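Just one chain follows, in the form predicted alone, and it is written as structure tokens.
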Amino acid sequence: MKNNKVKINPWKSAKKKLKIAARELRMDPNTLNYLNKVERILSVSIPILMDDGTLEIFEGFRCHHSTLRGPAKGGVRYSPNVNIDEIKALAFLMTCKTALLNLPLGGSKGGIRVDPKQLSKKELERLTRRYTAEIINVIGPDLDIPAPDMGTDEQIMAWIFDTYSMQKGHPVPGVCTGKPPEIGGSVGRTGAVGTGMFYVLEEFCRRKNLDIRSMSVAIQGFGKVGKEIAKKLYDSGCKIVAVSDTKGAILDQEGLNIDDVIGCKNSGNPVIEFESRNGEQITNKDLLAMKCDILCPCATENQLYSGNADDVKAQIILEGANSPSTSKADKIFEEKEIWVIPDILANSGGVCISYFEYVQDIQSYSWDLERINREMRTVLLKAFEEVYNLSLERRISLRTAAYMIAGNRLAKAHEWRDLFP
């Protein structure tokens, strides 16, 4: 699965979606101008000694898009492709997600330009601890709360928590989320994005009188999110006909055994090495264009754009990745009457449970998994209902409706707070 060759600026692409919603809202131009900027961005150099004794210097970032509605919240991404525009776009999307879910949070993002697979565990630890030390003045429970993202996990969060706490002289579990449960993490966080996607899709199908059990699904990206939504849909009776990762894609029109595909992937093998009776290797381009009921883009941003959107034959696009579709692609999908369940709603289960973890940390009171899932379902389905009803009322796409709701809450917060000084 390779990124498309069209160069699309992720920051500009993300802002276009709010611009469309702002036009529907008749948002004050001054407010839109304010939301089109980030509050601050920190760029840091991260020198570490490698295991062979050589010095390597990596580049890292931490960006706060908005703290209008509360402390910033956002992931930490370790990837060779990390850059400032990507980080700004992802921070912006997190602001919109938290506003849509009506959580008392803002949006942030951070990352390091590195391929974590090329580092030893000790090198990864040194990198994470030095990065934390470099950004320590812009993170904290009352300022900005990091979480896992692409290339990071609960171990990375544990090192961030420990490094921050050592500098402060006492444990500060609320500094980040996505930690192991043994040190203040929440149960249910690992599969939260996929679980939330399933809740939203299930409710959408109920509203449209569609039988989710009879649907065929193609999933682009078989990482943490892709595997989780694949498992949820497979267990519910869906036929998963194609999946992909960075090495390629596999197709089986009779349906893949997802438990076995996950086992193959967890063993360190690409999905194309999975042997299926009727399976065949296809390209990522083929997967995005194949005939199926549901297409789940769970990889990276801007995978669906003006150059390939017209090839999409799915009935429903369930966005597991952040900003996988451009605004031009959205127009094509509307013309083709393809339903798009937008990222800021569909994949918001992660930030929802991160918020629950943050609440548990600052209250020193743990919730069980039943409560976690019940509370998440309530929050997500309330947001879905608002988006769905506004979409019907205004005859607009679900994405525009979602951005209108988020944009309206942000505009009201800006109006109430006004400007200092």
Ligand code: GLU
Second form
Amino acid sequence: MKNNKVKINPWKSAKKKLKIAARELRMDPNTLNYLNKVERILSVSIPILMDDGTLEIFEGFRCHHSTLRGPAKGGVRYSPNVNIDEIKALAFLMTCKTALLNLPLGGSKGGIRVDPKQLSKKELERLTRRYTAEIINVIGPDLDIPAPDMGTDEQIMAWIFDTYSMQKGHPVPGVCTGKPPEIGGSVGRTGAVGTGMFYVLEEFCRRKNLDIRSMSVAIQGFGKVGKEIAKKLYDSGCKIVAVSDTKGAILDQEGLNIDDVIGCKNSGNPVIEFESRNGEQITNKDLLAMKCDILCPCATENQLYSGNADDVKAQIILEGANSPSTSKADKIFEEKEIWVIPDILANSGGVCISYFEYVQDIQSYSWDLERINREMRTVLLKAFEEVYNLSLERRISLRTAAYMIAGNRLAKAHEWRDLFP
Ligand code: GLU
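Switch from the form predicted alone, shown above, to the form predicted together with ligand GLU and output its structure.
Zooming out: every chain and molecule, the one shown earlier first.
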């Protein structure tokens, strides 16, 4: 899954999707102009003493795209590819995601340009605590609430919570979400993205009279999201025929035993190390182009672009990653009549449960798993229904419909609040 050769600017690519929806909505050009900018972005240097005594300085960001509809909300990414335009694009996507789900939140994102796998646990802790200290004035329960994203997890959130609380002099659990349950995390947050993807896909298949259990699936990316959706689909009877990670892809037309592939991955090996009786190694390019019912891109941005979209043979693309397809790819998918269940709907289970965690933290009242899953299903299926109906009514893609609904809510919020001063 090496970065494709074509250089696609993620921020320009994100704005193109809004532009398409704004045209359909006949959005006021002043509003579009407003939404085309991020509210603020903080760039920080994070000096860390490495275990060998050398000083290394990492680059970090925190960006608020919008606080129009409430405090900003979005993850923190640790990856060697983090850059300012990627963070802006991902913050913008969060604004659209929270607006689509009609959560009283805005959109943000943060990140550090680092490969977390190269750091010891102590180095990672120092990096996280110093990053938190550097961005402390732009985060908080009323301002901006970080969460896990690629390369970060509940341990990182625990350190953010602790650093912030130490500075404030009292525990502030609402400062971030995706924390361990013992310190204000919510049940159901781990696995939330996969659960949400499954609910949305199940509903889509119900509307289209498709039997989810008879479907074959290829999954690009076998990190948190890829593993979660693989497990959900495998348990529901789907045949997972191919999976990939950064080292390569594996194919088994008879269906991979996903519990075993997850076991292989969790013990630190790439998926190509997995021995499947009928399996073979393929390239990431082959995986994206393989004949299957569902393709789940669960890796990074812009993996499906003008150069490979035409090769896709899947009937449904269920986007687990943020922004895995460019607008040009979208156009090709529309021509080929491939259904794309867009990221801001498909992978929104994460931010949905993050919101529930935030609500529980500020109310000091915990919900049980049954309530979490029931309420998430309600929120996601309501958004799905709106998107699906609008796409039928206007004969537009699910993506454009999703952006129209989000864009309309943002435009209305902007109209009510108007400009200060
Ligand atoms: N990083 C996740 C996303 O991209 C979750 C964000 C959150 O929970 O705030 O949706």
